[in-house]
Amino acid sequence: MPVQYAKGVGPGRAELLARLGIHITRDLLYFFPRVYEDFSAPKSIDQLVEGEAASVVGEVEEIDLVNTGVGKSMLGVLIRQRSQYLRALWFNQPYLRGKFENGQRVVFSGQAKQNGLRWEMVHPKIDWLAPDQAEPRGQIVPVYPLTEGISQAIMRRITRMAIEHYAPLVDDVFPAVYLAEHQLLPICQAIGAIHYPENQAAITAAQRRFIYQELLVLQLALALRKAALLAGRQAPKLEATARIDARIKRLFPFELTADQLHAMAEIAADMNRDAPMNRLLQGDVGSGKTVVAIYAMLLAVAHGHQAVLMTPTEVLAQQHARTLNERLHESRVRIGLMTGSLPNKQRDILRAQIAAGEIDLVIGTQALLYGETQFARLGLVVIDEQHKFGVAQRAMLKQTSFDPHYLVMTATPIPRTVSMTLFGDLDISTLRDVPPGRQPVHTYFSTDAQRDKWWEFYRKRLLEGRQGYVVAPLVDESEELELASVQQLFESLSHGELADFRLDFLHGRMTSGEKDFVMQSFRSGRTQVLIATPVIEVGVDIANATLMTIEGGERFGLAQLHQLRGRVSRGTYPGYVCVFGNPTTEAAQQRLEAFTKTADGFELAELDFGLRGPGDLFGTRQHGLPPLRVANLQRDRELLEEARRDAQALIGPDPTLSQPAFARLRRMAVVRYGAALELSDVG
């Protein structure tokens, strides 16, 4: 029922609490406190931390009431324990002055700060004992996020009696042998004691109550939907023989990674059978994902089958269809490119070739999306840096044919607990592996102070045959700001520190046509310096571009910093990067450090995972996925481990989840994520 008709609510207070986004009664019940006050316990004044609630016993040796200006007053009490001392502060209360006498025992309970050499709490909570009464145990009292004309008290009396007169309403999802298995509060139980609880082990039983059933309700959703996409879906069955296999891997030169070939046999596994493949496969910079993306597409060529490989930028796309024509020229495979900057006369003729089935491979953009794209036969579909394309996006591209099955590739190594939330539906695999013979990579960090080494070095490079690029700082999401960010840096170089050398610039407002022109004069050599901004963070791969300067370094996040260091370990020459920042927080210091340390993609997603913390991780620009309430992936991993367990224990035998005993559970997990979920088959 609305909020406003919960006891002591009414008209004014609900509609101060719904700027807390508490609506209905049962949004009190799960109003949750923020942090708690433990005065359960008293503590010794020489236990004291400035800042945090605890309770103290004592006797009063002073009391002073001092006037401090028309109908202002201060009251202050002066309490001993032993050897050491705590005064309590009380302003315009001058009726408390007749509670207090000399020898009495008080507890005060309150935050303690430090004034000077003596500890102060202003306006403390009061408890009086009598002279042989015990040390009392207090309470742990709950402290919530509250909005003006809400006070602490007002809202732990609501949340009191919505406790005392709903909580025994609320129906269990779960099953009361489930809870006795997994050792969980019942829900009654465990809204009692998250907001006013006994003592610490009842707040730890209630949060993991609440955290569990977060984690667990946002897996089966997962579960959920991965078995929703195997059941009466048909793919084609692309068998890897023997024969085929060594065709395909005879198309590259060069050893191929255990990684590689790990991933490889798991795709043709997938592929293999007559369910959809939904297979992600992330890998650090300079793994080899494209080799084994080729090895997918031309395995289902090989049957006759078309694959698409779609990429969220045009340079990127044009490099692709680079590579494909390369590896593939001496091969009957035929290729076609589709992007935004196509013109329309010739996007309609490879529309018609594509739906004649005369094109095997497409590379494309988002232009692929629009305008109907039809297949004669799609067998795969690879989508390149999954997360620069929104849900719906790859939703559209999944209507374009019946079943296929879909790989898609990141070079963002992802954090385990992550993986297992936000791709929780995908089997994955990974590419750690670096293919050999290339070269290690130098990191520096510097200040202003070391720029004419670094330019010194720079230049030196270039001259023996080099090319490099230059970062422009990230201002923020104008294209304008960028603009004006790159060509301030080309113009200060150009006549300054690179004024020998032939420069250009990179940046996202240029047309394809001009895009084109630049990275190919860069990648002849005929520039010898790209200044770009961070356009050039995913795809491009030119060998010979072993040097870059990064600007504004502590603008980037880690994940950012890393793709970019990608760009100049392509090749059998060593890389050297130098960042210049002036980091102001810690942790954008700490970002530094860790990028400067390490060129581990995996061991930095951690570090910067636990930097950033989970952040935006299910906003719905990406993702479509709401927010976790309750539950932390960084602070919970054991329960999201454990939760995926259950989630899959119980969705193998019943995919649908049909079991009466779990209805509840269903529902939550449909009404939560269903909206979201159902929109692609691939995260």
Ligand code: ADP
Given for the second form:
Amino acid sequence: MPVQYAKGVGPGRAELLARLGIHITRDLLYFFPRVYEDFSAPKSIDQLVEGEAASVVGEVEEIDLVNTGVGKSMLGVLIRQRSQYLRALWFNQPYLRGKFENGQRVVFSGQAKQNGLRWEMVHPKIDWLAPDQAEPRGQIVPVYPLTEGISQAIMRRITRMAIEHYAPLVDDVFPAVYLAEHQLLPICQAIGAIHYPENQAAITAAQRRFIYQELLVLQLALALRKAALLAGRQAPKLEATARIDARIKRLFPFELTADQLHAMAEIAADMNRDAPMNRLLQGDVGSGKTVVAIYAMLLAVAHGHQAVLMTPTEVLAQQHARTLNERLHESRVRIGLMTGSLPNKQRDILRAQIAAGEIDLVIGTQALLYGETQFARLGLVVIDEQHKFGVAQRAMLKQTSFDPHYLVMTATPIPRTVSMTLFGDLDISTLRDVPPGRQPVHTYFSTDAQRDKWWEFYRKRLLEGRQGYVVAPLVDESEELELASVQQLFESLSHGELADFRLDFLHGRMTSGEKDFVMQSFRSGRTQVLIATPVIEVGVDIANATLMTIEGGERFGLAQLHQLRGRVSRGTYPGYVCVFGNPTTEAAQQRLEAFTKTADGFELAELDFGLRGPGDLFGTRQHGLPPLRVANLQRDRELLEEARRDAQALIGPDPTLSQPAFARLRRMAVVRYGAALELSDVG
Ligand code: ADP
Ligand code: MG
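Can I get the form predicted in complex with adenosine-5'-diphosphate as well, since the one above is the form predicted on its own?
What follows is the whole complex; the chain from before opens it.
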């Protein structure tokens, strides 16, 4: 029913309410208070908080009425509570004077303000108490967001009437049994309590109900999606027999870390099922994810299936190809590298070979592999360094008879609350410990005044044989500007601070052939210092490069900075990073401080999540999920866990949530998240 027809509204107010997003009567019920004014228990004066509403009981000590002009007056009434005082003020209401007398007990309810040392209330609500009357219990009053033309009092009247008349008509999405089992307030009661609570506990109980419901609907949507993705999917069952396992692990010239072994076991267990694996492998830069991926790929190949490794950049594809060729040069595994720099003709040949099953391992950039390449027997897809993907964006590769297993790798650790939501349909393996023998990275955040000192240090290390990066500021606007800033840095450094060294540069405008040439030259040590746009962010692995200058540090996100730092934490030498920047916002300042404080990617991820706050909601918008309305993932972690468990318990035995009792919940999940999560059928 349009809100205009709700009691006490009418067309005029309906128009005003529309500005607050209230269009139908139902919206009124779900238009929750911003905060509450709590008059339920009188406060002692020393508990008052500036600007907060409260009730205070005291004895009248002093009454004075002064004329402040023609027809203007100010009435002051001072009350005493033990040894403390509060003054109430009324303007232009001289008639109130006669209602007070000294020694009388009164309650003032209103907003407390401090004036010098004394507390004041302007125009408080007054209750007169009989001498032996107990302190009254006032109410907790809702405070709503308002718009011009609607006062707090009107808003309260409207919501009160709406609740009285319409709340009892709302159907609960939960069956009564479910409410009881999960200790949730029935909807009508929850609506009443969130607007006009009896006490603080009622607010908490009502909030819990709404937050739980929102989180459960989200978790149900994720679980439905996961179930739908898996329904009818057949992946090849690829067992890691003891023999295969040993044969693969022999290829690695080092002892695997406990976390690597654990991740491999989790992956092997997944791939040994005929439902497709859908797993995220997260680990800090340098934690050795590639090794785990190689294990999974060779497991597929051991069973005569193909595996593909997709990278976001060509430089990274080439690096992976090199690593794999080194590891596998004595085996019969056939490797193909599919990149943009491959001439068309060769690309066609490679595609034909892949389609004919003559290539076992394919490495390439995502752009080239999505869509066009047909695989003969694809068993596994590995997606590397993926940190900007959302739930809906994990596209499927073209394949023939069965579905491949999926392994996604990211060096941006994901806070648990986020992984439970954004990546709710993924299983997660984590590499927490780093391979032994890693040297620490020292990180500095520096002002321009210390530049000379830093460059002096940088030169000294170069002379000792190390190599370094200089990262140009991040430029969003255009590649042209980006190129200009790299070239400018190159010019000034090669004529200035680094005049005696061999410099080169790398930017996004170069062809992949050019990029490869530059990287080769840096890898071989011919180039001592590489000046680059943040493209080097992803996965480049050059052990001798231990120095990094980052310019314009305030423009980078925390995760990005940490990724960059990962480039110099690879070898047997300690790494040194110096960030220059002029943080102009509090947030940028805090980011840079956090960055220098810890080198632990997991800790940084939590910090970053905290800094960005719930408002950013793990960038839901960027990931295509509608924002949460009442839940806050950080604050409501426990409810989130609970909702997740409950959603799984519901979907496990009933993958489409077809029980009639849950039809409403199901519809809610589909309506709210259907588009974002591609839950196609509306039930
Ligand atoms: P990332 O997780 O950043 O992708 P990589 O897989 O590229 O990390 O590994 C970083 C470096 O560490 C590589 O040179 C790799 O060979 C080496 N490495 C990986 N695992 C181990 C290990 N268990 N012991 C020693 N070195 C390792
Ligand atoms: Mg990597």
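Numbering follows the first chain given and starts at 1. For clarity, every value in this text was computed on a predicted model and none was experimentally measured. Only the largest set of C-alpha atoms that superpose within 1.5 Å between the two forms is called the rigid core.
J.: If we fit on the core, is the Cα of Leu184 displaced 2 Å or more between the two forms?
T.: Passes the 2 Å threshold, so yes.
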